[in-house]
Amino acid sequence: MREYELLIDGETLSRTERETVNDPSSNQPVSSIALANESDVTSAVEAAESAFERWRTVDTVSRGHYLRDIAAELRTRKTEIAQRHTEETGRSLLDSKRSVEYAAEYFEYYAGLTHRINGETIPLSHEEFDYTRREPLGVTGHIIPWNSPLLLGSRSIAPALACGNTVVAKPAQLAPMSILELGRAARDAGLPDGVLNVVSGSGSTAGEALVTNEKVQELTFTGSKTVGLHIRNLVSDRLIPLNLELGGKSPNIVFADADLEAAADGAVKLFSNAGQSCYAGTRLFIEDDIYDEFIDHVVSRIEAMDVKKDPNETEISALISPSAQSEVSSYVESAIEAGGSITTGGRIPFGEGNFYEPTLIENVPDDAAVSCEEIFGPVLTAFRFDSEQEVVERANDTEYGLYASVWTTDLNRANRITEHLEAGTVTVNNYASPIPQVPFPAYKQSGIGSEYATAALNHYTKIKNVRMTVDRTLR
């Protein structure tokens, strides 16, 4: 099996206390994992703590540089790092290597917006002059999920290293080796000693430390709510700033005059990584005048669909974990239960590996657990609904609000649709995935902050005003 140490002040430190990672594909071991106890991070948090002082002063422009190096160093990697992300995620080694693509481009994008990191003047008197101006905050905090580590955790680690801060890294157990090639990455790209700090380790132990040590400026984490308002409780009394993006139940919302294949296309996009993903449109409300000819082209879709055994055949990835899988299987039988039926799917495939049919229930209550609680597998239940009204009150009936999507030729239907659906990202006619250009905010219990785009800058930086009396006379 490979080892991964923590990687600290630019080192690599091996420990003694170690965890396998296995692949979700087989459930075999793939790698042994040093996991950091409460002192590791602290030293981490003081490495980066020291490395400010000299990253601060880089100008912006080398700043930009040691950027586009990483990124230059991930496509460089490309096929090695993927690897390790198709083992520790179970994901397919051509979506893989698109991850390493994006977590590349995350890099390049904002090292051009190093330069974009600027204060404003703002005119009073004649005597007066006032500017502001954009600091960065000091150590930052980072705690990444199992679902695509590489792509959200460079979401962030961009960003906060181009507004000059410095970087303490938490990759999930289930899921670390590609931010600790990522970490690894950065050093070799010549990043300096302690800007990038990666302590792999479990929640309990070195994701609390690093929430918990003060020297920490901001907290990024993507999880669950239940971890996320946790983390909120334990700095409640600092008043640092929070990224925190906490899960979905997105509403995918189909009117009679869409272009239906188009729609059909978009509704099965749930199943890329088996529905493990934040944004997935898990609750697919289908206008009544078209919903068994548009069931029809979902269920043939996701009929097509192959699970194999093989990560680099399959068309639908493993579950992380065989607790994972269990949990779908749950969600499954209580939808049953509750009065739904399973159109296809609803069954585990194969003994090996943590894999799951992609399934489609129908006839499922509101109320029920399946439609209101976030799943995390490969599983869409489908609604019908009569009228604009009622399709918005049931779409928005969910504490969740990270993410909806519209179908329809109408382009006011669209904007009224849109103006009222309680959700952070609205998408017309297409599914997109988010992008590094445009922002990715969350309503209601799926978060607080706003990471990409150059929302990101603002919430890296600290905002200082200048307000000096200037004597403009003419000697």
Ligand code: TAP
Given for the second form:
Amino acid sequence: MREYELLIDGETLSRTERETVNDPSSNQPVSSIALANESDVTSAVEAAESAFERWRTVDTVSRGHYLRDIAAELRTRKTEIAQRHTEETGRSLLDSKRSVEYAAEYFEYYAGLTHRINGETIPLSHEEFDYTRREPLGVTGHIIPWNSPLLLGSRSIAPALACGNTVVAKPAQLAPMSILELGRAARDAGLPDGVLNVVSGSGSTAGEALVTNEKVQELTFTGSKTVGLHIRNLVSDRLIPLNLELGGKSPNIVFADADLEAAADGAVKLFSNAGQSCYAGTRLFIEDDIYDEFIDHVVSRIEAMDVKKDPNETEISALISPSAQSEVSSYVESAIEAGGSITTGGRIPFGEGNFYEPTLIENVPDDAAVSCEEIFGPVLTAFRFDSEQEVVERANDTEYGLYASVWTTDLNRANRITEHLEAGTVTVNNYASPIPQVPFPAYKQSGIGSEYATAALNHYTKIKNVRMTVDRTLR
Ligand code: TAP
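The structure above corresponds to the form predicted on its own; please provide the structure of the form predicted in complex with the named molecule.
Okay, now the whole complex, with that chain kicking things off.
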């Protein structure tokens, strides 16, 4: 059992209150984690507040160097951090190594943007000079989920630091190790004490203490809609920027003229990370003319996927917890009760670990729970459609609006459909993962705020306008 402690003001602080992290692929304990109480969170915020006074004055070129050094340290420790990430998430070591690489890329991307946090000059009368400055916010709070902890944590921590803010991060109790490793790596890479603090602990104690701390000037939360709304209510009497990155129920639309092999490859991407991804294409709409043929393509791919106990051999990783596994089972049972049929999968393959077979469900109504609610498991639901109008209406008939995908070789159709889909990201002829360089906005109940790309620089700064009277007379 590895021991992990809190990271506050550059120090690792041991606590007697602890929680065990279990490996999802075996449910065996792998680490013991210190749990932060309210006063620990207060100390972390105070350390971040005091570090902010120095960090905000670090010139942008040097800030970029700090971020690049964090990226380099993550790469140096790639194997070790990836092992912890595999133990806490159940994902393969290869997948976890990719997560460490992606995390490093976030720090490098924002390192390159520190000198682009520009204001603008606004021409006024001859006697006035007006310009804007983008200033950091102060202490930012980051509440991180378990499904891709290192990547999703880095996604917001890197731009927050790049903009001159300091950070208090609260990882998920089920998967806190890789974020604690990130904190250690940043400290050992030379990031000044207090600039990045990590308070492992429960959402109800450490999470709420962070959310309600009045010194916190910004909150970024990635997780469920229920907790996101609760957090928004908790801060409703404070005017601070909020980033809420919530759930999804993404439509994946395949027209008869599409490259069906490529579209089938895209359709089964849902199964990576066992469907535990906010942008997973869980609703597969297939044009009637090619429905049966396309289903065959999808089924052959699903049935070729191995579910094995070893996280390095399985193509379908374990679900995060036994309760997540039973929730997925319940959804599949409810689909059958609603008239649906299981084409393939639909079972727990073995007793050990939280695995679930990759599952395809057909013939289920649009209003069944499995068709409308976020399952966060390896369950794909297929539907037939006849026309563009019909599929757009059905695709949009969800409270979420995070991501949508269209497969067609008709460029005009692609443009028509993308214009009408209510989603922050629409991909055409691919099912691409979010990357630092492109924005990842959310429509409807999938969230508010802006992450990724240069949009994050606006989120993590506030504008100050300076309007100056000048005497332009040469003397
Ligand atoms: P949640 O249960 O909402 O937990 C997310 C984080 O919030 C965890 O760190 C959790 O802590 C913390 N938390 C729980 N209650 C809290 C409270 N009262 N105050 C403050 N923090 C609290 O979500 P999850 O089950 O981990 O993640 C799955 C959800 O995240 C899905 O809906 C998924 O779609 C969404 N997600 C969205 C995105 C994007 S980019 N939109 C990306 C990934 C995941 P503890 O768990 O430690 O208690």
